[in-house]
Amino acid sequence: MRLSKTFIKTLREAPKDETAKNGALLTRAGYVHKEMAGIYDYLPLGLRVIDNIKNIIREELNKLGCEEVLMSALQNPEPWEKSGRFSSERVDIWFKTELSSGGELGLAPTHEEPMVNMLKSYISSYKDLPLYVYQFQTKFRNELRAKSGILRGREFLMKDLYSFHTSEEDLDRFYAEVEKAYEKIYARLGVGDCTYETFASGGIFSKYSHEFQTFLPVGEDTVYYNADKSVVLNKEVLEPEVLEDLGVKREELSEATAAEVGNIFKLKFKYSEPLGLKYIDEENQQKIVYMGCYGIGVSRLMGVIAEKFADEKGLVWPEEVAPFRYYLVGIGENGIAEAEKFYKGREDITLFDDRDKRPGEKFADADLMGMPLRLVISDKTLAENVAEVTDRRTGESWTVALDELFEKF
């Protein structure tokens, strides 16, 4: 990408409308444009970095055997109706539409329902399970209230993944290896040393279900913690009977505020059995589909990631979410024509800044997008035949021989 050639344009100031510093540094550095509340468009660099989130996701869940497909958005009510959970009443937070030829649809707040429906007629005998599917998708939610830039939003990006069993046991097996997959997300994703496996209410199906929570100061969620945050537990589940089962005390807790990131739940037959999702054993007995289900918030965590990491300078974004990993900045003719050879062959990894503005603005521009390495090639490192490297990270600079930059970055 050249900034040259692309219709992004940065911006000094954020809208007024945009108060949360994820969405006001996103719109600001070109990442995001806010169509209305809780609704953002993606540009060319946010993609990226959405992109490259999914990519993180998806290859771990591959490890584990999951399938990746992609449903509808607009939901048939019928298996809906048979949970019981297409009534507005019951789940307020429906956008739902009127064909026009009668007859009313839904856009899906999640999956669940639509999922059981679909596997129905693929799900027969033993020999078919146990089975793993995940999707990406746009999910629906009509919240009275869209706030903190992208981490609450009314139409948002969402990794679901839904596992179907024979045994409790299967499913108990499946969930641990999760659990492992999901922290291996969170480190890779740069936030592993801040987000936690959290102890969250799992309703009459399971005594509890697990959130990720990633600890932020502009989280909706408030933890509670001990020492070595072994133990993490929503404030929802604070209660004398749980602290006692999970071996810890009231006075040992410290209060934070987080954001939730993720969250498994042990499902078993809360949507298999009024669905109707069977499948034959061995001893030719109908038994009911044991499932489980395990959310990533995507976008959710692209705005949890730029809140964490910004500065007073702009985002600052982890090695592998990033964009690109070089902003790449010439300076001069000679600097721009030397920073072109540099770029050639490396235009996936390298946001070219080859605009004919003045340094100081290409720097500060540098800082807004956040990308892990700044290379300035200009007409004054020419001269001592090096390059001047910055790592936006840490702040640190130093040189590098033009012959070495060519080899090693």
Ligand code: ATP
Given for the second form:
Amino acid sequence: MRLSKTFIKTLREAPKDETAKNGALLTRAGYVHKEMAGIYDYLPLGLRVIDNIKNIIREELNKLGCEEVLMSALQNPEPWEKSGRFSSERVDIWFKTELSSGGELGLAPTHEEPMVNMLKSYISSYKDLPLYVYQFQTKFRNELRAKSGILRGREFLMKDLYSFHTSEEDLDRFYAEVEKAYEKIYARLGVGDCTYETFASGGIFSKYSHEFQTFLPVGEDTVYYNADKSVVLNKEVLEPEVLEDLGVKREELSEATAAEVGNIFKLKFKYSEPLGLKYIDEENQQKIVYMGCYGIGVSRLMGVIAEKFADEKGLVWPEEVAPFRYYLVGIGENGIAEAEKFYKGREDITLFDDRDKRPGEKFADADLMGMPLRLVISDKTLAENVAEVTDRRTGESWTVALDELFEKF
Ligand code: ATP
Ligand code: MG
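Return the structure block for the form predicted together with the ligand; the form predicted on its own was the one displayed.
Next comes the full complex, and the chain you just saw is listed first.
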């Protein structure tokens, strides 16, 4: 991507109404544009980050045999009435609207009910199970507080996976596989060493549900952890019997704030029973389908990663998340010509700063935008037949011979 050709512009100052660090930085660096509180547009760089996050999740879930779909956002109240969740008294974050031909619709805040309802058309026998279906989809929630940039959106992107089984053992087996896949996903996203599986409330038949919490000063959750962080629990379950259950003492726990970047639930029959998702087993008996659900906050993760790694100069993206690997700067006529040569064939991994701007401005934008490696080719480096490479994460700079640059980078 050529910076001279894109419409995005970096800003020296964040808009006044953007108080969250992630929102301010992502806006200044040209990744997002704010429509109103909790509602954002994703610009070319931001969209590439979102796509990278999605692709990592997609790769790991596909390895488990999960199938991707895209369900509608507009919701027929009917299946939700069966679970009791269409009521705005019970679920206070609904956006609802009306059909011009009459009748109410909702904008999906999540998809358990429509997923179960849809699969009633496809699951009838034990031979159809197990089944794992997921999507990346925009969710709508009328969140009361939306002051955390893209960490809490009124419209946000979620990965939601639902699994369907003939037995609790099989649900347990798959749940454990998802736990491992989530660990791989967070590691690849660069937050593996600050994201912990956390005991939380909301278990239906199992005692707890599990959240994945990334330790982050601006996170909205409070968690407690022991010395080696082998036990992390959400404040909501900090009770004597839970502590005893988990084999930890209150005195050995420290407090931290964290952002929930995912969660997993053994739902068992919570939705399959009221919605009537059944199958015929090997003995010709009708049984209710066991179910699990597994969420990841895709757009929230982008905000968490932005916020977590940023420094005083701007964003710092982990390798696999960065929209481009290289921020390429050519200086002087010959430097620009050589940079053009490098750019050719590497358009998809290089953000080429070919604008008519002073080197200092380009370097400041390189720091603000946060690509992992900055490459500088100038008359000065050409005189020595090298390019200058700077690692955004460490600030470390070194030179690389030009032929090596063209071969290895
Ligand atoms: P929270 O407690 O933060 O409101 P939740 O328990 O409502 O989250 P789920 O409904 O299980 O979350 O959604 C799955 C994932 O989607 C969460 O783990 C989180 O990462 C993300 N998420 C939830 N609400 C939002 C939101 N308003 N904006 C962005 N991401 C969200
Ligand atoms: Mg919520």
